[in-house]
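Shown next as structure tokens: one chain only, the form predicted alone.
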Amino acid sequence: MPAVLVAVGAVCLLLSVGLCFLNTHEGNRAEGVQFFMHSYLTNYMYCLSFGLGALFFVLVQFLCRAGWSASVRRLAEIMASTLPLMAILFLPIIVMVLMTNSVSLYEWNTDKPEGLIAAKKGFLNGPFFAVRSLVYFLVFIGSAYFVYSNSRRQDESGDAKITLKIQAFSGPLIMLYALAISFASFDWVMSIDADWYSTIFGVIIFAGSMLAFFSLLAISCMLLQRNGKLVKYVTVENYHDIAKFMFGFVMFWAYVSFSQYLLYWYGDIPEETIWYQIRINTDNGWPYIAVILLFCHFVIPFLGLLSRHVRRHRTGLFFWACWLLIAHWIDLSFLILPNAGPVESMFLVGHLLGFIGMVSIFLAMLLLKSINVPLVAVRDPRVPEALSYHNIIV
């Protein structure tokens, strides 16, 4: 199965470069590369969100002594462990950035930096890119691999006092988590547009990660019950808990996306609001989209979430995590593609045969990470908690 997943991750891949080129005017073959690496990158940052989301779950998890994830946290380790094949898939951004003077995904990767970009050219610069995106990277692989090889540890000899030492490094890990996280998303993806910063970006892609992350562990887990897996161990009171983090951050999310917007907004500075008139410019269409993330990203799952029934009945449950994975593709794709320039059909088909192929590259990597390793934690300390515990009605 997984060698299926890879092989047809790998032709939409490639179909999704042919198109995106054939999209191009008079075969203009910049424009076709700066097509696909923004969609390589939207598609790629959607499947790293559910490792860094899963990664932070474990760390908080951990850090909190909680007893109701114990059951389910091996899913959470499983997904954190994609990290090192993600960073693989990372290299053709840093092969694009270090090998060409070319502005198709980064309009700072040029010799010659014009404006408020040449005085950030200290920072924006590929050698310094590729640095700091290591950087970033071993902190997150670091992290989910020290978890992860003791979690397994613990599996084999039931010490007790594997958990107390991972408990004991997860606050500075999450430390380190926030800072690689936010420095990423500012560059990786806020500095497309390098005329426009916000402090507040890192934690929009936090946001929308974690939303993710738990969309799909709720999926992972009805999908591995149907297969009678995990019946033992994951009950309603572990799905009703997974669907109020949902919950949960349908609202964060809209939080801090509003915010963002309202500050600049109310300080109406241009080089400022730069980043949202290329988004509401009605020639390309995206201020539909927009329209589209308000609803279907925030008011109808906020709505749809906010029953206790729904929140503990699967099928209830699995419609609105499907629901999310697609409004966070759609957001996502909303933060990256407006600066690839006007978006035509042929590119938006471009665009989700490359969505098919990363998400098929990356359900490869799970299924190979879950071949052979109990999916639970059956020795950790917590698990009959996790077992036993109900949720309290007020």
Second form
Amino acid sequence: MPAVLVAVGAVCLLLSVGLCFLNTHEGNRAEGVQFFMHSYLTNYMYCLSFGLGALFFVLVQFLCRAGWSASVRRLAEIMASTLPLMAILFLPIIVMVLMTNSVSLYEWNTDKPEGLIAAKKGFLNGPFFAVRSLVYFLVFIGSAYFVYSNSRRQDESGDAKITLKIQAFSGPLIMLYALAISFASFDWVMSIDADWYSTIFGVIIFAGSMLAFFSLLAISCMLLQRNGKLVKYVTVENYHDIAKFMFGFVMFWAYVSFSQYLLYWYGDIPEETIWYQIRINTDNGWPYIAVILLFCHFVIPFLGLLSRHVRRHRTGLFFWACWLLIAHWIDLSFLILPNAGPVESMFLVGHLLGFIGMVSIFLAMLLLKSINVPLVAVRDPRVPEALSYHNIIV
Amino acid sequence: MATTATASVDNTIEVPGRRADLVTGNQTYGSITDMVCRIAEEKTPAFWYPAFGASSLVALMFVSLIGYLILVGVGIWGNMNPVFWAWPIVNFVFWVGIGHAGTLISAILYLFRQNWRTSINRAAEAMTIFAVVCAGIFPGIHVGRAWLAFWLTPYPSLNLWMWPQFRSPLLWDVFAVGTYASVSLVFWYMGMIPDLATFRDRAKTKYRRMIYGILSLGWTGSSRHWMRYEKAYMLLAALAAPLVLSVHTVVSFDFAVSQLPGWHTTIFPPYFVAGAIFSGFAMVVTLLVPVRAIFKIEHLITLRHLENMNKIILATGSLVGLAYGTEFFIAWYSQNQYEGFAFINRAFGPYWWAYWTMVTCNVISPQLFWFKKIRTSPFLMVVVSIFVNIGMWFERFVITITSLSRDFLPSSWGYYQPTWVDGLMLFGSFGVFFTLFLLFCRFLPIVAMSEVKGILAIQNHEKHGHGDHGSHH
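Can you switch from the form predicted alone and show the form predicted in complex with the partner chain instead?
Up next: the whole complex, starting with the chain shown before.
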């Protein structure tokens, strides 16, 4: 199964490249490359965000000695352990930055930067970018490996001290995580528009990642239960709590995205509004996406998840989790793609194929990582608590 | 047997899979009632009168200074051109920030099923409301003609047929703080009703019975009452949770919507909220450590409660540190010369001392809480918490003063200096705060008895052979 998925993924990604190359405006190759790179980054960040969200979730559960999540935490640990494999998929970007002077993704990646970008050369240059990316991945992969390997060891020994050990390290690891995800967001996503800046940008990426992770967690639990796995380990109370977090992060995403928008709109400084200029003040279709995001990433799911009955309802929750996964993809496309210039209709097909490709590969990673692994941290001392608490006093 | 011996029990040791006791000393429902009611029923302790006398004198001085301000005008402050927003706004943001912990503890920690909130929520909520009272005074008198402050209410003025400026974040502030104050007050009062009824039932004098009787709104403790109460509590908690975030978000908008370097940055909303929770928890620790010792309620407000709060201080302090770092980095990264200058000026300009006080107190001092010795030592945690509050006051000073005193045009720069009135007014607001808090300690249930009893029930249930059950909430 993983092999098939990887094959499908590779074919889709190739088709995506092909479509972007062939259907360029008046044979302009550069335009196609530019679009493909932005599309690749979008889909890459999409799949990476599950791992990033999962890692934060796992660390916080240990830090807060959470009991409710002990039975679903292993799934998050598995998602976080896709991070090393995801790092491989970042190599094309590293290679592009180190080996070429292509400005098809990062406009600072040139020998002769001009204006403000020239002044940032000390920070925004190929080698330093590669080194920083390496550091971020070391932080992410190292933390994920530390938690996962210890948690697996607990599967065998059942030693409660392991829980305390992970807890002790989770505080410092979260601090490193916060630094890494902030700066990774600046480097990987924000710097595609090298003139533009926003201090909240890392928080926006983080908010989307958490939302995506919780949605995927809910869906994974449901699919596994349908196939006879985890049947006794995930209760309606667990689903209810996961759904509450989804609801919370729907609001948090809206909160941070709106904060950025309001402050830049109100300040009305050209250097800052340029980012919104190409997104909501043009006639190329992106303004519609902005409105779609407002409703599909906030208003509608907010209303949908408001009800406790929906949050505790299997099908209802499944629907909203799928909805939010799509909304998250639109969100990332909105953050990245408008910088790629004009969008041909065939580009969009390419983008969609790239999406299918990247997600297939990600699913293959997920399957690879979960082969022969207990899907519940069965001997975690807090599992009994996770299985017996109630949200509602009956 | 229940004990009220002052020797505190160490319940900070974590055994995974078993929830540590949150009420120590083998308490019973009766002993908890006695322990809390005693505080309001026994003879007023000796320390109370001098403490109350001193703080109410300071509060009186504050009121007199407001009178002086109204008679003479804002010229008695150090506010000058270009620093029009000076200490009054710094004090406002400082107090409103402190007023964040209470509702966070009672609403957000409630939604997160954090049972340890029950012993501390009442006092924290009271503190929140008193802090918001102090906060509300400053913008009211800062408008200069304080008797016209009612113009902030959204109605078309009678003579001019003009509305307030709805596009101004200062007006949003009026709504945000007003909503927060009223919801917090309702939440606090509603949570207190069962406990007020206990006070009523134990009252020995006619007046006590009458006053607590009126306040407890005819509470009988019937299951129908409890059902309604729990439902209302849950709904209010869910409504109050976003308010905790919205207030300081809107306060941050006061600064961030402008174009002033050092104010205009997008991280402000979450960063202000983190800072507010940071300072609020520090104030709760500062107040509760002496309160639990004086009133001998160490078995209810245990070391574990304090340790947990210190961990939140550590987490939010580090978040604030991350925000400082991000701001500094983006100030360079933006290559905006004004933004860059604003930050260099903060750290190395004429107000460098304020900046480094802020960094030391806010970012470095909470890191001491990595050490368990420090975060479980009542004396040391109070020291750190006081540093945190000093730091958070300086944060608002740094943001407000340094950015205003040196903006785009060097010809309009100035150096702000406070006057004695500024200093005494800040001091005076503490008088108001402590006067109210002392009254609260004397006359109201300072621990939510009914909620603590709920925790005790869970705790006993777990001990008697049902060890596998988690928290039922």
